[in-house]
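Next up: just one chain, as structure tokens, the form predicted alone.
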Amino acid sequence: MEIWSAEIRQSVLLTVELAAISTAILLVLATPLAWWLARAKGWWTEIIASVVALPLVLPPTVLGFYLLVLLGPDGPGGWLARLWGARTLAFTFEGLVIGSVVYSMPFVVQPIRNAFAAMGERPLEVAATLRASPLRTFWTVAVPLARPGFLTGAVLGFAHTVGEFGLVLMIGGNIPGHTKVLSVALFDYVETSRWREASMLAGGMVVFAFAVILTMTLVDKRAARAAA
């Protein structure tokens, strides 16, 4: 029997699609996220922060249970949905998306508010003093004195969309080629008593958070000698 079977490599193909699609739009959404609460000072500021990392520490099935009323045809996802003829965004690969977007979010808004915090205001303050715009400034001094930051947050962000089992189940649900992502395809094949796909894409996955941990410890040595 063929162990990369066509069904195991569409799901590798639409979970790589899925955490690419969501780290560059997390990446996007977060930059300026976090350059704000890296700068504000305002004590509404660790509160916008905490609802950002509200993910961390909600359980996936209530992030999901609430996603998907959100998602479904009588939420906005609905409305939005029936501008092109559909119904819903649940169970849908644009409602994966939206979801992973959101539960990745602190993992990515994180390392990059820290390296907006870590460098200080003297970098901020000779570009002033240069006569450089805020906006150049932003992107000629901060981003990429922010660069470690950024790096960890799409290592990160990328890892996380590829772990998630209990939201995508939840609004995505188990459609091969739509929906069925790794973690979703390696829970059916345990249900279904499969187990040498199961021990595939569970290797897999253990080499791939492997190799994850190793590029974060590579990045924090890195950086710890760029600032030595």
Contents of the next structure:
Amino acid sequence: MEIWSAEIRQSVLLTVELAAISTAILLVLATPLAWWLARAKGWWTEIIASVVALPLVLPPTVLGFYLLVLLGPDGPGGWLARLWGARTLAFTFEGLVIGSVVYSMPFVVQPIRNAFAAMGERPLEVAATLRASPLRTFWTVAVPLARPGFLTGAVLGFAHTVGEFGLVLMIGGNIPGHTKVLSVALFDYVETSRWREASMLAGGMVVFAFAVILTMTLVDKRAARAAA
Amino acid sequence: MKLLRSITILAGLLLACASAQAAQTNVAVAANFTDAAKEIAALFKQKTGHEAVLSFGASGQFYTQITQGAPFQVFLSADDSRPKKLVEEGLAVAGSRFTYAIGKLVLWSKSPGLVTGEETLKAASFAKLSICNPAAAPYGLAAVETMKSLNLYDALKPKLVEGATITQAYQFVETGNAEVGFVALSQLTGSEAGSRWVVPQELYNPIRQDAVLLKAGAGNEAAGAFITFLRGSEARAIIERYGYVLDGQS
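Got the form predicted alone; could you also share the form predicted in complex with the partner chain?
To see the whole picture, the full complex is given below, headed by that same chain.
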């Protein structure tokens, strides 16, 4: 009896790939956004922050519905897909990456924003008096100080993408190797009464989630000790 | 205080109405039968006063849920094997099983002229072909059987996208994300839009859709009445209108 079937291996690899790529894109997009949110003053700042945080509250089916329409042949996703001769971004790995980035954005932006806000103006002012350019200040002062925030954001973004389900079910099309990620594979196994595979995947996810939470707690503790 | 009191009175009245009303039954309905079931349930309520509360999903999904104690009293499957298995496992009432409809598979597109027949599948001039999960939904299985009968399954496999239910397979075509899809004829009732090919019966095993009274519904008046109503001429007329073949007529 093969424990680690090709089918399961494929969905695990696909999930890790999706989460890794999404996290990388998320960090690139979230960093300037979090920086701006942490420092901008004005009523619109919190409006933008609320828009970014929407996926925290919205059911994934709301995002799934909008994405299905937006990624489809009559939406912007369809125009984009036409660049390489495809008709739609739904049912593609790229489509899932777009969905994951939207869906996990608040989990990455929030910790980084908090870390930027927590350091206050002082270190940046000191750097400015030492004639560091704003860009240099950002890379050599702000980013290192906000490291725990980046770590938390990256881990949460990765974990949340791994845990994505409703969205993928709605825009994925269940294609092995392209869109059949772990959570959907698990749903499939349960639907078809394949308990053995289902319990393997579910058990693995429990261990993974536990490891994530434990890591987060330890990171937080270390950061708190370093700050003290 | 006044508002609170009127709310209490209103709630009391509503409760009184509910208890005076006839019985209720929870029915698990295979997704392809959605529209017909709604119409039947409405007529059922009108004629008997009983209410059938409908849930829609893939037959395989319901089967798993029923084995885990889901509170359904009647199961309208899209196949005959799952109801049969439920009877064998003691989860459904023996002797209550019957074929309420025989389903028809259709290849469908929103674009007029795209679907002309099996040559559409041979030419495969589309990027995505949507079906429903063949492991959980009988229409998905029938779609795979059709492609295999035509020796096109391996060629078409890279173009397949799967919905969890036949409703999702339909919706993938409806939203334009897939150009063509295998759906149930019942889903296209009342619309001539797009292009379609009703797949000839010899290409796939008949989709015998069986209904069964579940153990949880054995003592429920409304559940038994619904099964009886489903066998009756009024329900059969609705079923036929949705493009199904009735048992014994094929």
